[in-house]
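There is one chain below, alone, in structure tokens, taken in the form predicted alone.
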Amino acid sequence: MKKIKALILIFALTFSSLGFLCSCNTVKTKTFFALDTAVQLTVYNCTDEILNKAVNNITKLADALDCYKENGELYNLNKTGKSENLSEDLYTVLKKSSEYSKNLNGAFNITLGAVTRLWNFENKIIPKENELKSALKTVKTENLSVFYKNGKYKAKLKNNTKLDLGAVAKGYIADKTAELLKNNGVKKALINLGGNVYSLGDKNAVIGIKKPFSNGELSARVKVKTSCSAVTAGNYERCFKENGVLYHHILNPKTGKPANSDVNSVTVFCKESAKADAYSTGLFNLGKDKALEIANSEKEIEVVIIDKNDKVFYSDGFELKNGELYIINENI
């Protein structure tokens, strides 16, 4: 799913829990590739049957997603420019994205599919100017409509406009793979969606963010309540130096280039990680002061900030113990 990548950072996060240590009868733990990367599930108290559906359902929704799957749904949108039976998982992706895109002031858009594919980040190449200025004129909301009639979830595109779910598809699909699990009776489980972590029913859950540019090494640590997402946007994955210009996978829907950013990496803690995925885009685009305004007029979201001299920044939901950053928010 190379593609999937395009605005998404993988293990963007580390993973520690003292609670997966404790009083759990049985633990199954399933990784595979998809998403273009390493997934791994950990879930407690769980049968194959259930294991092996949650599998089933993350590689279904992850084809249904991908702009670049040939045959898959998202990617027959963009060929055809209309659906007039969209699935339910594309319809809410959609609905939920516009939701986001405005709630964000544009920072956060999926009709950037024309400029993401321009880049490279892999094999180092730049657009042309030319290129991404043709492009760009197809970055426009309102070229998409999304809608419910007789009885169909329908959609549609005009001016070539091509979608990238990039930023949002992992998120959406931690979600329904938690939905998935509880629906089944699971009570407890770490899923991993290549650096999109969800922690279901973990109380002692305890999520490290990488220090940007390091080896592994952390620049903080942050103590969750049961059921919440963490996701993480940087410049420090998927990048490459060009004549001293860092170029990194975070595109300004404005400039189909690089954000030109006063941070590094911004992570979003909520419940909803479709809206964790999201927001962490959008936000390390629009830049530290304005993320935390966001952030601290928000109920359903915290945000932990790192910036370009690696000081730690954070939202008001946030209280800090023994250099542990605790999430007080009751919305969380």
Given for the second form:
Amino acid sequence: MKKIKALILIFALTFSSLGFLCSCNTVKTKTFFALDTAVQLTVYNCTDEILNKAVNNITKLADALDCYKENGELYNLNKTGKSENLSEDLYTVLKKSSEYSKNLNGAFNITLGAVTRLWNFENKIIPKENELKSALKTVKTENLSVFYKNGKYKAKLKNNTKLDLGAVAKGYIADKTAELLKNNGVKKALINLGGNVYSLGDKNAVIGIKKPFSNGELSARVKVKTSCSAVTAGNYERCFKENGVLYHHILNPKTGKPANSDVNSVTVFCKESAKADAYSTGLFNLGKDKALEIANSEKEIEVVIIDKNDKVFYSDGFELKNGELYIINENI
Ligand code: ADP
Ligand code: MG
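One more: the block was the form predicted alone; return the form predicted in complex with adenosine-5'-diphosphate.
All chains and molecules follow, beginning with the one already shown.
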């Protein structure tokens, strides 16, 4: 989460919301910068007080979960290798991440921290082989232990292992924002954390999936019937080309280098945005066939994949009607 995200991956459009925007003034929007990305909240029938509460909560969580935020909670855990009193949020993200990691055969791995900090995609910095090799030795999920003792959540990191929650934090924060808004009586909202989208309570939302490397062209449009999150992992942002090689920010935890996948993007649809976020990164790593296999075997997620030839593939829980994909999976 160190770097600025220049492009928004998913454009979330709601037909009804556009109508709403024109005909009445009870929709409020707030755009601000957090998690090194542009955050946009569009909330219907809510007070400024509720909107500000949501903004403050996003900022608070972003600080806690960002490994680059000096003196933030995760930063301190990485620095000292332990925490005797984890916040419930960090505890939950760590627990969820371990589970996702297992389900994805380690293709999503938060213990990549020592490796991710060596890369700098904005400044086209490629780590030296020897640096990468020693950092890779710390990438081990078993080096992280998270537990509950004497009424407190605790964590320990062994052998200089560092955590990076960049592939799951935005999703978790989207979930918490949706929850906060709902608990404050909000019935409809669109939460967009730099392309990590959560559509709350909108029966007519349409999520557009960007064609990789294009100027905002869409490869697919997905109709979402209830509250749902959509998250894309792609190789066309936070990337650079050198000597004909594309270097991008989704790393293969085995090599510490950009994942050599057969796809350009994976978009995951799920009620839980943390899961959609982590899975999009993991499934990108695993490639098209494995991603479709996992999506078809898990009830809670569906995927839309765009391969290297801009061909669109989708899992079994969609139906194509008049050029648009409809989610028919009852669990989403
Ligand atoms: P974005 O930050 O653009 O939403 P992702 O959700 O795909 O992108 O997460 C990528 C970020 O997560 C990287 O910038 C890096 O910090 C971290 N990361 C990269 N590869 C992995 C991986 N295989 N598993 C876990 N985290 C990763
Ligand atoms: Mg992700």
